[in-house]
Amino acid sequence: MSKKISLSQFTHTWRELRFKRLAEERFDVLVIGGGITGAAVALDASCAGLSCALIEQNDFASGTSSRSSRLIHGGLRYLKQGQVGLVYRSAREQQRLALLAPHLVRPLNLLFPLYQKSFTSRLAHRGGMIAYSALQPFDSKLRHQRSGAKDLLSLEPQLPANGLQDGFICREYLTHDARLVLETTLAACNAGACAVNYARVMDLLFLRGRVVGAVVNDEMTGRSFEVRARVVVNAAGPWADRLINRAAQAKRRLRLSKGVHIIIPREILPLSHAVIFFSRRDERALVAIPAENFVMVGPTETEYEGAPECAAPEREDVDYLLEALRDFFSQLKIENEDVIAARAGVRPLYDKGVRAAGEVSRAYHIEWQRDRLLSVLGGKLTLHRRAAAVTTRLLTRELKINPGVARLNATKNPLPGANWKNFSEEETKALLMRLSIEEESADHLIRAYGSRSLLFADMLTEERELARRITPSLPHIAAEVPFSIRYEMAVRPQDFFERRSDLALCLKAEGETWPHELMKFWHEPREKFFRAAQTEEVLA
């Protein structure tokens, strides 16, 4: 059963109380970094009975964790590099995440067409797929399968038919990466963690050679204070080296790799399925993944030497992806101006720099840098829970705490949006429609928020006009904006438009801009939108 929370949990008042708790309480663990790794560590550690604080310098998932391909995948290409163990573990984590968050981790048919003039051997690809299938769990409901050219073309008419021999349907999963981070963070809060965004670490605290906390600045007010903890976990992703250098003046531990995706309206690239294709220039595998009314294409992979916060798509990145896209989908006329957005994410790779970035293992590396400073380095989205479990074992051993079976039971709980114990999807949809929400919008809310979509009923009881669509061409409704402020710790407009939802991209794909009238939720006094009593409770 999910822990009950106040309706006004994430108001400004709540934020003040959280910062007060950070300043006054001594935690067992302070986790620095609010991406998927930090959120998962905070959840797992809290479930083990550790008092835990989680701080993020910007918004949750504002770094690498919102710039991925969104695939929860087994890692087919890692087999070529001999990383069998990584693929084996990833296949099991896929299944686990799909059970814990079925509204966020959804089955995806990823088409892998093979052509007569393929850049690499079709035989090698077939052998790889046989091995890939063999590494799936025996009880997996999704099985990769070989498919003939005719079947592939019926599934995806946009595939080039000339030279198509056969191929595979890879059974993978697709998530909304930023929302997966958010719900993991909410689950950590429900387990007792104190999580705050826009809280920047200015320096680490030391006592007799030990790391005992950090000096933290509230980026919204400019106030600084100390957060004390028995152990500090460095889960800062590509920023991890900065913390390591502050603690130990150690040599660089990470290699940074920049990955760029371009976004194209689905009207221009009308795919019904995700497709694997290859760049003619360097034979790199790329994916085109349809999502809502746009298609994500990428990612690139290039060495990156700059500051993580300065990573940006370059013209050459966009040109590389467009070239590969035009080569493969030659029947479509895709122009430069059809690219409505490009996103760059920085992958933190743990490696000694001998191999090319694309060949570096995506496995996590967890190590003590200094007494009571534990760094979680590298990794991939699919394995975040596994990394968190290993981290918690190291923490409990260091702190001489026995988590017992409580952690095992708690970490099996579904994420907040997967709790359908009180209302079914059908009942929730019917309730939302009775509150003047159109059917398409009700389906959208359930897809995006899962069982938490029931919370919209409370908001619409207060203000029925919030049931209106933000724009006629999209299913998003006005209530999602105050919902993100009230329930999902959105502090700035981009927190909602770019991470709590895909609305920024959806509007661009429709040729529209952010509606001016929605800005009132950020500029008017927040108390207007938080009239719910502190004592009223709902399930998270």
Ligand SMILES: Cc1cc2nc3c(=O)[nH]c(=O)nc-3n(C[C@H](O)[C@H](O)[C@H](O)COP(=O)(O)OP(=O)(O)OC[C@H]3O[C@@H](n4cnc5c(N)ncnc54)[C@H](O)[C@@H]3O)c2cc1C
Given for the second form:
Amino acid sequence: MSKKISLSQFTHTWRELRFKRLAEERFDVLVIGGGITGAAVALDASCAGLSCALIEQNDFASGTSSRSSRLIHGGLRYLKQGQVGLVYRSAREQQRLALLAPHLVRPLNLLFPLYQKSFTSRLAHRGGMIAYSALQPFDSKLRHQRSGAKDLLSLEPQLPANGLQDGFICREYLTHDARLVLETTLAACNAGACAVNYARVMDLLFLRGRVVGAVVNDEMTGRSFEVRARVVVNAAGPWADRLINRAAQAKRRLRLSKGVHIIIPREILPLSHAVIFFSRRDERALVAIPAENFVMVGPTETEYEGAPECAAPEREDVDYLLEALRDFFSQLKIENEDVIAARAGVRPLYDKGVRAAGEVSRAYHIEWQRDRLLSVLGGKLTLHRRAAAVTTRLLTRELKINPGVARLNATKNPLPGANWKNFSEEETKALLMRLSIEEESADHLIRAYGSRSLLFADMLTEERELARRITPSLPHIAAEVPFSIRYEMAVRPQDFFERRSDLALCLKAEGETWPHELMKFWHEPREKFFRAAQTEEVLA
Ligand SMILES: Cc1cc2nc3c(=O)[nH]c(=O)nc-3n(C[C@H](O)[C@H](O)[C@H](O)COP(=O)(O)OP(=O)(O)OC[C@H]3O[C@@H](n4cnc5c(N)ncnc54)[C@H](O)[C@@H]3O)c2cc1C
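Switching conditions: you have the form predicted on its own, so give me the form predicted together with the ligand.
Whole complex next, starting from this chain.
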């Protein structure tokens, strides 16, 4: 190849080196929690010149950040609750994220059909949409749009025609939440952060009343060690109260709310567009979002009192969503067995009051708990960059560090998979196809990994055989498994099947199980897959 490929330093072999660095270095900031909030704080703070450690107890994004509806949206629902500022800020974040990671934050036409109900209800929805549109940035290319019944039906033939009056096409964005977390973490590492998964903070360290670090357990080996830092950031999502309680006898800061999605094969629910519809039982707005060969339907919203790690979809959650789906798409026959998966996530909401969970603000709340312990509470996926910027401002002020102009440039950098400086998308696709990858698979790699799909060329030069499809009906190729281990710190098979990709769901939708022969990648001697690791360069 004529052009030089620069590789990410984010590999599994470096795990040992990272643990060594964690134990030896004194960091400016220790971030606890590898969800979207922690990843974004690590990135922003590293860009401001702070040395950062990021510790995640399970896999990156294994908490709420892989269980969202994946919408990067203003949130029409929040407008109804009067959260105008939140919707306004979210609309600006949509554009920013789509620029920084176009392969991960893609435009989505979300259809909002209005049916012949009471005149006042239709009027209220119309009024809401007018206000929602008014909050879009002036220079937004994708504006929400009113649409007639005929146009809506031609866009989405599965919409029930009976009683359809008109509606709207909401111009939102769809992401892959877990991959967004991963690429944000990668970017943080490229900016100098030291991130590890499967490392649990067991306790905080104190010196003269000040938080000075944490005791960390390597969950893969059982070894414990201390990580020292000048400031600790609590980005533990729904687990944040546990850390706060270790530092201070504080009252509960979070309201937890459980949200469930069900997954239906696209063959059964053949949608080509995402659709908003309402549960007849309680008028709650739900979305059905097609992705690859399945459709996500949800989310529910119920108060949750238990431990976040125990949150699971209950029979009644699934029944509620199925009932709403069958009521709306009554022409389709959707059976109980068509639900191939259900997943529950816990929203970490910050609230002092007694409102119902659905009405609690989704804004971030950032507060000092104790000397040198800063908690980032609440929030939503869409606003992670903003929360991180505010957090960094508080950190640099506390540590008396001037972030200077370096920060401004660095935070405007695209995420690692949006770096098309050396190779264009067309060049990358052509190169992948020259290495025996079928066109559909090359398109899939570029869609999922963006410019980082170029790294597959390197792997396939070593082992052509990895270009084969994992299963004939899906575009995923075998090389994605060792790729996730080598470049994306997948430690366990589910890290790849459930978070680095949607393969677990895609296979289920095809009625297939995880191919046995792929498991070998987790058992073969590590050196075989990591021989490139020693010669890698940091992604520019
Ligand atoms: C059903 C549902 C749908 C949603 N849909 C959307 C949407 O469409 N758009 C949107 O913008 N937002 C959405 N949200 C909200 C969004 O998903 C969350 O606000 C966001 O993911 C929270 O991220 P977080 O990093 O704060 O928490 P998490 O992702 O939970 O991350 C916290 C991490 O901290 C780790 N941790 C905890 N304790 C420790 C410890 N002791 N040591 C080390 N690590 C620890 C956990 O393992 C976890 O990975 C949705 C939420 C839900 C539940």
